[in-house]
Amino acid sequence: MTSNLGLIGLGTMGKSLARNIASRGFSLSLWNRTTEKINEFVDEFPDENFYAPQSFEDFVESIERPRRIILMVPAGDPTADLIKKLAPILDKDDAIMDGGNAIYKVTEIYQKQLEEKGIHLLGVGISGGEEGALKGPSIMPGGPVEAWEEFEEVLTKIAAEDFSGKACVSHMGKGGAGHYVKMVHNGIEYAEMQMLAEAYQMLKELYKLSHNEIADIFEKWSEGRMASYLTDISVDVLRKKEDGKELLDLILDKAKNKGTGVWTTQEALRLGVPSPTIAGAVFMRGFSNSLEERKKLDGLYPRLEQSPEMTLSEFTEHLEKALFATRLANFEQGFAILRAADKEMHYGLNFSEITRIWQGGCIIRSAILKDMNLAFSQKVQNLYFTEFAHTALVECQKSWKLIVNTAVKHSIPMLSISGGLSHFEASRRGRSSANFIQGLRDRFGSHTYERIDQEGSFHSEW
C-alpha cells in the first residue's frame, strides 16, 4: 500500500479531518497512539481510501516520497513526542503538518531543529471545529514555502469557500505565522463569545425573557449587519432541550479554555497593545470558575433589583448596535496585536487574505468580514479609520454607552462590551490623563517626562 498522506491523530479533529481529504480523492494511512481506534475507523468507512498500518514503521513507509504527514494531536508533549520519534526516520524534503493548536513559538522551535535534517514542517491552524473539518474549515498555515508548497493542493481542496468561492486558505507567512494568526483568530473568538453571552445575560435578567424569546431576538439580528456563525448557532443553544428541560439551565456556569485567547492576551501585553475587549472575555471566564466563592459573595451583597427604563424593543435595538460596535472594536483589537507581531518578527501577514480566509469555515465568520477585507485590500491599517467603521461608530456610539451605563445599574458585569467602549474612548482621545502618570512617574521615581513645550526629557523638583 502506498498512500498519498499519513496522517497521526484520531480524536475528533483528526477523523473529521481524515474523511474530508479521503473525500477529495486523496488515500491516507493511519496512525493513532491508541492503536485499535485505527481499524475501528477503517471499518467505520470502508469505501474510503484508508490503510490501517501494522506498525509505525510500517505507517511511515506506506506513504509515498516526498513524504507528507499531519499531525492533528495535542500541543505539548504529544505533539514533541511524535516530532521526537518522526525526526530520525523521516528523510530529507519529507514534510510535516501540524494542525494542532500550538503556541507559535514552540512552532518555530520544531521548524528550526527540522530544518537542520532538510525536513519541512508547516505550523497549521485551522478552525471550525468538528463540523468544519469535515465539511471545510479556514485553514491558517505558515513556515517554509517549500512546506505549504507540498500541501497547498490539499489544504485548497479541504478548504471551505470565502465570499466569493475561493478556498480560506492562504499561506499566512514564514516561521509560526500560522499559528500566530490562529492565537489571534481564538482570542477574538473568545471575546466574541463574551459579549453575546453578555446580551444573553441581560435579556434574561432584565427582562426576564425566557429562552425561546431571546432566541427571536438573535435570530432577528442574525438577518442584518450582526450575521455571523457565532450568532447563529446561539439561537440553536438557547432553543436546545433535553427531556423537556430547557438544556441552558442545566449546564453549569464555569467556562473552560484551552490557553489560546490567554496566550492572545500575554502577547497583547507583551507587545504593548491594548486589548480590553479580548482580556476582558480572558478574565471572565476566569470569574466563572470562582464558582463556590461567588455564590457565597452575592449572598453577601445583594444586587440592586430596578425595572428596566426602555420598552423591550427600544433596549434590544440599543443592545444590537452595543453588540455591532464591540464586534468593530473587537476585530480591531485583534489586528492591532496582529500589526506589532508582524512588524517585530517580520512574518509578511496579509491582512486582506486573513479577512478573506475568514469568511468561510471558521468560528469568528461574520458579515463585517466583506467590509474589513474591502478597508485592508486598500491598504488602511487601523480598522477605526475606515468609512464603514467611522459610519457604524457615530451611529451606534450613544446606544454603546447606553448598554454600558444601564448594566452599571443593574449590577451585570460587562467586561467584553465595556471593554470595547473603553478601547474606543481611549482610542480616540487627542490627549490622555497620561501626563499625570507621568508626572507621578518623576515625583515618586525622578523617571522623567516630555513637555509639549520644549524638546527633551525633564524632571522637576517636587
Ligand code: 6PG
Contents of the next structure:
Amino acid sequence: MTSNLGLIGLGTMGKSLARNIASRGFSLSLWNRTTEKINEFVDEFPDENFYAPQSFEDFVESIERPRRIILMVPAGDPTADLIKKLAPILDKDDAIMDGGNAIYKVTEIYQKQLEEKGIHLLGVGISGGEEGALKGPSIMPGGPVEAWEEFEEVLTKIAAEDFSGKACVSHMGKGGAGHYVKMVHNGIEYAEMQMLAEAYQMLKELYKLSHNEIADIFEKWSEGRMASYLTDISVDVLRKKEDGKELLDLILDKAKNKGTGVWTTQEALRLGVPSPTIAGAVFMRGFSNSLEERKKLDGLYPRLEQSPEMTLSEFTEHLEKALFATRLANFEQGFAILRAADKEMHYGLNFSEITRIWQGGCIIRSAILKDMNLAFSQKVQNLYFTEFAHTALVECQKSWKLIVNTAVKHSIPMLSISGGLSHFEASRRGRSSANFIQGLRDRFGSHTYERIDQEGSFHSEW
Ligand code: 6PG
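Having seen the form predicted alone, could you give me the form predicted together with this ligand?
Expanding to the full complex; the earlier chain stays at the top.
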C-alpha cells in the first residue's frame, strides 16, 4: 500500500492542510521533526487516510511514484535541511512543493539544484491562516510546469472558491513566481491592517468611541464597498472580551512580524517602485516596537489635540472614503511591484488570474477584487487608469485629504492612509519637483541633468 502524497511538517498550517487534503479523498504519509506528533495527529483523526511511518526512509518509500511531497515547515533552515535530506534519496521526476513563506530567491536556488537531478520544486504561497488551510486557502504556485502538473489536481481540490465558484489557484509563473506573489500579497496585507488600525485610532481618540461603537462602524463598512475579510475580522477583534474585559485594552501595542512585509519593501526599493503605504505599514511596526522610548517621548512633547470639527456621522463617511481610496492606492503599489518584478524576471504573471485567486481564502480578499479582475482582464496595466478607480478617486479625494489633515491636526500618526494619498498625488503629477533635485545634484556634484528644451545631458557652471 502506498500513499498518494507525503507531507512534512505538522505545525498549525501543516496539520490543517493535511486534513483538507485527506478530506478530498487523498491518502497521505506524514512526517515531522518531533516524531511523537505524527502518531498523536494520526490518533486524533483515525478516520482519515493518514499513514504514520516508522522512519524517514519508510516515509519516502511509502509514497506512490513519481512522488509528491509537500513541505509545510518554516522558511529558512528547516526548509534548507529538508531539501538537503530529500535531494539524494528522491528519484527523477519526483516533485516537491514548498508551502512555507519562503523568499523567492531561495526557492529559485533550490529549484536549480533539484532540477539537476530531475526533481521538480513548486514554490507555493498559501494564504488564509489556519482556517484557510483547513477549509480552503488561496494558493499561489510557481515553478516548473512539470511540478505544477503533479500538484494541480490536489491544489485545485483543496483551494477556496473565487466569486464565480472557481478554485483560487493558478500557476503564477516560472521560478519563484508563487512565493513572489505571496510576498506581495503580504505587503498589501500589512498596509491593509495598518490603514484599518489608523481608522480605529482616529475613532477612538477623536470621538472617544468605545470598541463596541467602533465595531458597529466597521460592521456597516463591511456591508458596502469596503467589504473584506480584514474589515470583517476587525469587528471580531473590537468586540472580543476575556474575563469580562475588552481584549483590545489588554493587548500590548507591540506588533511582531515574520519578515514578508520587510521583503516586499526591500523589493520595492530594489526595483525603484514607490510603495509608501506598504513601507509605512512596516515602519509603523518598527515604531510599535520602541515602546519604552515612545512612552518617554509622549511625556516630553505635549500632543496638540483639538476637538473634532464635524459630527461623527460626517466623519465616518469621510473616513470610509479615505479607506477605500487608500485600498486602491495600496493594491496599485502591490501590482506595480509585481509588474516591475515580472519585467525583470520574466515570470509571465497574469494579473487577471492573480486578482481572481485573491477573491477567496486569502487574508486580503475583498469586494474590490471583482472590479480589479475585470480591469486586468481588459489588459489594463496601472489601476489609476481604470474607469472604476477614476470614478472612486474623484469621489473620494476630498475626504482623503480631510482625513489626513485631521490626523495631522490631532497628532495622530498616519503612515498608511497619508502614504496612499501621497502615492496618488505623486503618481498623477504632470510636473514634479525633481527638477529641483537635479539642480542640487548638479550644483554639488556635477551630476548633470536633462532639459525640457534640448536633447542631451547638461552641466552648468555654478
Ligand atoms: C496569510 C498570512 C500568513 C501569515 C502572515 C503573518 O496569507 O495567511 O499572510 O502567511 O500569518 O504572514 O505575518 P506577520 O507575522 O509577518 O504579520
